[in-house]
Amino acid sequence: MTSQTQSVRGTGRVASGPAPGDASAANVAAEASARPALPPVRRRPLRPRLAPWLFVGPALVLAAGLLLAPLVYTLVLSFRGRQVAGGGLGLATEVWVGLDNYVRSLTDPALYASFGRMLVYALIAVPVTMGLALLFALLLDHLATRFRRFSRVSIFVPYAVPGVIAALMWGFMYLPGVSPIRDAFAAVGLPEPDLMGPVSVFFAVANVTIWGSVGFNMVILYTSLRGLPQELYESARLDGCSELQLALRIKVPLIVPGVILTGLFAIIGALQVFSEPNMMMTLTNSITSDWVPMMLVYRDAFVTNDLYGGAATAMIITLVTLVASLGLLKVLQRRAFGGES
C-alpha cells in the first residue's frame, strides 16, 4: 500500500507495515477511534416551572407566617368563648360558642357608628390624597420645574415619618395654647378655630393621613409619567398643545391605571385607619375608643378583655375590606389593566 511504502518523514526509514512494537499502540488507537464519543458534560438548567417558585418562595413563607397564620388563629378565636365553671370564683375554660360572637358584634350599634365615621374620614382623605399626589406628579414632570429632585424628596419625606409620630406632632399643633395654627388666626384678628371639635376632628385626622401618604402615591404616579414616550410630548407640542392640555388630555389618560391602583391602596388604608385617631384620642374628647372599626377591635380585645368578641369583629372588618377591595378592583379592572385578570 502506498501509505505503508512511503518513507517516514525525518527518519528515512521505509515503512513496510506496522512495526512489531507498535502493534499494541495501534490497537489502542483503533479501540479509541471505535469508541463512541461521550457527550460534553453540561449543567442541567432549572426547570422553567421551578425557577419562579424559588424567587417567590421566601415571600410566600413570610406571608404564611405573618398573615395567614394570624388570620387562621383569629378565625378560630372568633368561634370560641370563655365559660366560668363553679360560680364567679371558678375556673374559666375556653369553649366552642359557634356564631354567638358574630351575632353579638353585628347587633352592636357601635360597630355601625364606627363604620359611618370611617366612611366620612375616607371621603375626605382619599380624594384629597389622590388629587394632591397627581398634581405634584404632573408639576414635577413639567419640563420647566426647577429643583425637581429636591421637591420630589421633600414631598416624599413625610411618608418616612411613622404614623404614630406624625399623629402626635399634628395633635400638638391642633391643641389650644401650643397650636401655631390658632396663633396665626389670632394674629390676623380672626377667631381661633377649634381644630379638635366633633366635626373638625374628621379633617384633623384626615390631614395627618394626607400629609403622610401623598409622597408615596406621588412617586408611583411620577414614575408612570416618566415611563411615557417623550416623542408623544414633542408631537403634541409641535401640534400647538399647551402644557395644561398636554397634562389633562395626554398624560392623565395614559396613567389612569396607576391612578386607579394608588386609589385602591388609599381606600384600603382608609378602611384600616387606626394609628392616627388612636394617638390623637389622648388629646381630645371628640375621639372615643370606638371611633373607627379598628379602634373598636382594639378596645374589645385589649381594654375590655373580650378577646373573642374582638376576633369576631376583626373577621367582619376583614371580610368587608376584602369584598370592597375585590369589588372595586373588579369594577375598575377593564379600565385599569385592560381586562387582564
The other form holds:
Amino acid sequence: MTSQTQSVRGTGRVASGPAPGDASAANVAAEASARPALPPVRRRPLRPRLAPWLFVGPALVLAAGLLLAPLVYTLVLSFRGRQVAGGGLGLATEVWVGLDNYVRSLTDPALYASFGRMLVYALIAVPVTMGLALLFALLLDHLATRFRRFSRVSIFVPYAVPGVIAALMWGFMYLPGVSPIRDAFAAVGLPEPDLMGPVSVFFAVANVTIWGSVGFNMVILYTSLRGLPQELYESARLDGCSELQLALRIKVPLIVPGVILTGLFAIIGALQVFSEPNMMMTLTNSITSDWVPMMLVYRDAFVTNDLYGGAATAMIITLVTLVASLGLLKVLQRRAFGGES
Amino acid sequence: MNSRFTKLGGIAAIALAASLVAGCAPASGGESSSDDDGPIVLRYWSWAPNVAAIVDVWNEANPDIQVEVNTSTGAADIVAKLSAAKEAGTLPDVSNTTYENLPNLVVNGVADDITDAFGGYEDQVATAAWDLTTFDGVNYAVPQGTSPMFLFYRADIFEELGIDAPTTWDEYAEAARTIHDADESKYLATFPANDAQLFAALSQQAGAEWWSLDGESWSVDIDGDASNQVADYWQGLVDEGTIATFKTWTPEWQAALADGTLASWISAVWAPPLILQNAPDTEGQWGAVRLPQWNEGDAVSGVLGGSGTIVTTGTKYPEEAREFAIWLNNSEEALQAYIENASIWPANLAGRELPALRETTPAALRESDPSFYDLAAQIDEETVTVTWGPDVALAYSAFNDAFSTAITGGGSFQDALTTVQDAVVDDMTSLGFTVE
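Having seen the form predicted on its own, the form predicted in complex with the partner chain:
Complete assembly follows, chain above in first position.
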C-alpha cells in the first residue's frame, strides 16, 4: 500500500517535472500542508485508489505496446541471423546465432568511433543549448518590454520545424555552391568558410539541433521563473540587490532542478541524435553512414539489410542510454527532485 | 534533444487514435483482399514517376483484377522495405526492383520464380536485360528497361571553348583541364562519392567483374586491376583539382547543372528529363555521346541501373500477378503509356521501335545524328554482361563511406576500394556464401 501511494505520488511528480517551478516551491509547500491531513492508508475508499490508475493506465498500455513490445522483439532479433544454404543464389534462412551479433558489434571499431563523434557533438550541443535557453529565459523574465511575447514566440518557433526539414534548410545554407552564408562572407571581402569540413561539420550539425531546441528549453525555464514567488525579488531588492545579482543569486539557484531536468533530456537527446546528420549525409562527404551510433543502426537495419546486427547494436545503445541517464539521475536526484527519494 | 519526448508523446497519441479508428473501421488496406464477388486486388510497389497513369490503363481493361499502386518506396531502399515486409508477412504482390538488388531479393526469398509464365519471352527481350533477371535458367523478374550509358555535355560551352566531345578518357581529362583553366569556378564534372553505381559501371567498362559466380562459389573482385585503373584515373583528376567532388542529387549539384558550373554528366538514357527538371534553362543545349573509351576506337559500356518487375513469394494470386507483371513491361499499351509518362528505354524489343520513342529527341538535347535512341540501341549492344552479387546495397554503402573519407581526408581511392572489397567479402562469408 505504501509503495502504491509512493509510486502514484512519484508518477505525479514526474508528470509535473517539465514545470519544475511548482515542483520546487509550490508543491513542496502544498505537500507539507497536505501530508498530516492524509487519512491512514487502509481506510481510503476504493475510488481514489482507482482514479490514478485510470489516468496512468493508457500511458502504461502505450508504453507496453509501443516501447516494451518492440524492445523485446528487437532483443529476440538480436540473437538471430541469416544463413544461406546451397551456395550460389541459395535461399537464406533465419537461424539462432546466440551472441554472435553482439560480438560483431562490440568488436567493430566503427561503433566506438561513432560514440566518440557523438560525444564531441554532445559537448558542443548540450552546454550551448542549456546556456542559451537559460540566458533567454532570464532576459525574458527581466525585460518588461512589449516585445516579450513576440520574442518568446520567435525563439520557440524553430522547435515547431521538424528535424529533417531543419537539416535540409541548414544544409542548403552550408552547401558551398549555394550557401548564402558564404556569399555574405564574400560580399564583405572575408574568406569564405568551409561550413561542412571534417571539423566544422560537428558545429554544423550541433547548430541545427541547438537552433531547434533552445526555444523549448527556454519555455520550460521561463515557466519555472514565472512560478517563483515575487516576494523574494522584493526583499532582495530591498537589500540592495542589482538585477544581475538577482538573476544569478536568486533566480538561477531556485530553478536549478528545472535546469538539471532539461539538461538530462538534452543529454539523452544527444545520445539519440540521428535525423539531422543522417539528412546532411546526403549533402556532404564529411558525414559517413556510421557517423553517430543511431546512424550505424539505421544503416545496418535499413540500408545494408542486416536487421539482426542492427538490432544488437540498438540493444547496446539502449543499455548505454539507460545506464547513462539513470546514473546521472541518481547523482543529481537531490537537486533535480528537491530531495525526494 | 528534449523535444524528442514531446514528439514521442505526439506520435503515441496519434498511434493510439489511429488504432482506435482502425479498431472501429472494417479491416481494409493491409493485405490484398477480395470478397467472393469483388475483384482481385493486387498491390504493386513502384517508384516510377506517373506510374499510376500506366496502371490505370490496366485497371480499365481488367475490372476483375484491380491493381493498387504504392509509390512511397524508392529504388534505394526497396530491398530493406521488401525484406521488412516479408518479415511482417505483408509483402505486396508485385514490385519494382533494380537489377542490382535482384540477387539479394532472390536470396532473401522475396522474388518468386516466374519461369512458367515468362520463360517463353526470351526472343522478345533485349539480351542484356534477360541476363540480368535470369539465374541458372530461372526467371526471377520481368525486365522493364535497360540503361545505356551516355556522356551528356553542354554543347554550347564546349563550342565556346573549342572542345570536341571526348571519345577517349585522355580527351575527357584534357577537356576537364581546358574548362577549369578557362574559369576556375567551372568544372567538366564532379566525382561523386555517393554514386557507387556510376563507379561500378565505369569499372565494368574497364573490364572489372565485381562479382562472379562459378557454380556454387563466388568471386569478389572490387579492388582488382581494372577498378584500380579507374580509381587512379579519377584520383588524378581530383588531386589536380580539375574536377569537383560534391555529391550528386544535392541542391548544390542542381545549381551547378543549371548555371553551367558543371559542363557534363555521365549518366544513362533516362537522364534527359532529369536534366531538364534541374536545369530548365538549358533546354536543347545538351549533346549526348557514347562514354569515352580507354582505347581509341573501342566501343564498350557498363551497366548503369535499369530495373524490372518481380512477383513476390507473398502473393495470394501468383497467376494474376505474373500476368500483370508481364503486361506492364511487354504490352504495347503499357509501353506506350510508359514512354509518355515515365522516361524508360524498354527491355522489350518491339517497344523500342514504338514511334512515340523513335520519332522524338528528348527536349534537353539538341537534334543529333544519329538519333538519341538509335545510339541508345547501339550502346545497349556494346554493354558488357554483368553479374550482381547478393549484397550490392552493402557494397554501395561501404563505397559511399570509404570514398567520402578518402576525399575529405586525402586518402587513396585504391585503399577505399580495398575497404569496400573487405566489407563485401566479410559480409558474404558471414552469411554462409562460399567466397574464393
